[in-house]
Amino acid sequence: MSADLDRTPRNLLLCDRSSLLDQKNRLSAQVQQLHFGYKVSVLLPECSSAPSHLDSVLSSFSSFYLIRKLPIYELLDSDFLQKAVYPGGVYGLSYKTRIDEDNCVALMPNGRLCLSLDKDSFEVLGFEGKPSRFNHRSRSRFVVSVDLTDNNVAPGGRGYLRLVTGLKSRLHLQTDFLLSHHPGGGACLQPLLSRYDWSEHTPEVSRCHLTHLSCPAPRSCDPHSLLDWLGAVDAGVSREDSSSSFLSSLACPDPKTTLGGALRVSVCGLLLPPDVQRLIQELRRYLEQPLLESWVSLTVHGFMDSPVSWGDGEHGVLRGGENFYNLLMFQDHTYQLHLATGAHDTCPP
């Protein structure tokens, strides 16, 4: 066995514990930085079918648009720009490109647009970036960052032509692309879409009854052991620990309960912070019920490939690409917020 399989890959794993009724707490703060999610999960123990206020959020998050074969110099479309980026809350990533191989794109909701280049595109854009802090001996791949409100690269100024007869007439770079928008929907984005081949697409919705689930302490349980838990509940992995089983050997922790029942429900797309937000808010709403339960889960994984994570942080893949995290709510409002990435990842809020 290779020695590199041999080891478990290092991570980062922060905990923050706190009230959402206390005033100070960073909980929405938190949820805004992670700005391309791409699958939200949630967890509702001794639950068969979701209220239908819950259930209508879930199932109601943010359409977002797929454009094959986009030219990215289109993002600096003067009209585009004034509709879309400079009011802000525009979404944007580069769609099947691999962080580690390919050159990625992300478009933020503050207007700032970030490319993540091998060097020999690098070398040809011409333009000012820097060395990716997740290179290793050699200097292979650059990141290119520009804030698209400044006005140094206001249309027709120096820096704004200098990148445009980059993108357009050096690099030609173009990809599939998502996009979205928050609030308001597509309109601003429609002249865009006009140009190009795009199909509108509505976020997946899965769920999913579970039985006799055996279930950890959560206020207790180590996050480590807590995250495995809710992995394996997520995919479907048996927790039973049998040593005739070849898959899993993964066991509830230490102390659990069994619970009668719960509700999974998966929602799949291009997941934007602020439906992310609304959920919460409607969990807040549904733990304020007589339950047989008092707590929720709710897990929130960014794309693998996006070239940024946490807010304008760099994000790398090196063996698993993880930028997520969990929200555990509780019926006295009190909460467990755990942010988790790999080793090749800025360091969480």
Contents of the next structure:
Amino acid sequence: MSADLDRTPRNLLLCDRSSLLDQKNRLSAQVQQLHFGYKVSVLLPECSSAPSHLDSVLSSFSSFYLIRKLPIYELLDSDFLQKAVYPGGVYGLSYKTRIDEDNCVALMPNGRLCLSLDKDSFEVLGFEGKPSRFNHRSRSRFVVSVDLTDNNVAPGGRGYLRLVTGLKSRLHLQTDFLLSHHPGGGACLQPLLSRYDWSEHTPEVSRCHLTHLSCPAPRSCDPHSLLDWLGAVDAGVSREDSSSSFLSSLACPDPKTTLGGALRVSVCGLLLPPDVQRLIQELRRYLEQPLLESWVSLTVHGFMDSPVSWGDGEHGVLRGGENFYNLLMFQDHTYQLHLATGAHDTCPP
Amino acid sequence: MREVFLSPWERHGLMDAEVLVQAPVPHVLEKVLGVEPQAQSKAAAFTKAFLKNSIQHPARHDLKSMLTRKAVILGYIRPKKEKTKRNSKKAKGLNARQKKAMKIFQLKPEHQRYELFLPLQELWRQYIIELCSGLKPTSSPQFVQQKLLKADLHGAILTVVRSKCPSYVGTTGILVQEFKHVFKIITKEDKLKVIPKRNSVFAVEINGFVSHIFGSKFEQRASERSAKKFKVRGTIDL
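For comparison with the form predicted alone, would you give the structure of this protein in the form predicted in complex with the partner chain?
Let us now look at the entire complex, which starts with that chain.
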């Protein structure tokens, strides 16, 4: 028992403090790098209802498409490449494929296609790839990463033909696929969509009003307990301080104040970084008006089963596949950014 | 009395001595020794008569022929003959170095054409059909597999189905040569490809029966494979 506890899987928390007025702040670069966001939750303390402009931004997150049983070689269709991938801005992720069991596919806006395959599929596919960084002794997972904008994989070339024949005739890779395009409008995606069974979804927004919330002082609290508290609020865990409670012994970190109320808004779906950027700008504007509590918290969670987490870094699941970041913004334009990952992950930017 | 057995070297020396014996006594010594030198012919006659009187004359032997000098060889060196064992090695004859030097197992570039091997492929098909006593669609795959394991695969169309090295996957062609660790295959583009057997799975197709061969377990020479028993295993991981 104690041997297990000695070797708990590591998790990484990166804390960044800066000001939005500072020229050199890397916030937008860091936000841009988490390509596939699953959930965004905003906590507005002492707020009864969201102001209208904030609401409108929350409702205007780009819609995404879910394609059932998309054969992956369709992503290499020369027409699709010309119209959608080369101009950039296409985000794609395989849906309901578990990263440690099945084969997962991700298409990134810079034209990079990443396939995370198990051993048998990789041996059958026949395209060059690398063993995953996270299996140390037995190589059970392989990552094939192809830059579709590269000349080697231009349509008609040898590399392209090899990959397409591999995906078509040797390994019949077919998954449900989530597809989205940033500058809105699925016009360039329509030819692909029309061939398969697809449905369009908008990100789901849910609001919850919380009362009598005890909350820590955000500037002085240490990051771990702050994140614990935020997570508890998000999950709706009660944080009474009673030691006799069986279900939860999470307590609000000291020093604490009691809020009359707070508003918790969460958006779920395939959320793209440009939309998150817009939300951050909107929250900045919201903070400029006089408020009772001078801070706002925004948390963006990435997909647990995505083959990539930040940038092109590989992502895996050991006991939990968390990769998320939390942004605490204050009225004086300063912010605290906490980036967290689990065990099988590369370091966040 | 001179010894009869003379070595060739001594013979030469004694010739001089003989000359000395029959040489006239030098004048200086005439007075010292108190002898009178005789003429040569007289001296020869005297020596012969003296010898005849001194030696016994056994009736059996012909003394004269015995006394004439004969050369007797004391020892001799036989010229060495090549040992016959070296020639009677195995019937193959060539060792690896000679094989490589003669390049008997290398195909010349003008022979590396796919069309040239199509008749071989046809022959192989007929051989296998005959081996499996007529390949009907109803014959059991087990039976066909057993026969294929012992069969010779030269001329079969092989495809690499799975491999630890991704670049081998997908190569297809007629098997030209089978070595202990390697298959040599000629592809449709007339390229001779050398594919190691280890860590790959090959597919052999005959009349609709596709047989997957795990190369790692097949690393014997074709001739030795016919005598080998193969164990039944559930699945094999590459």
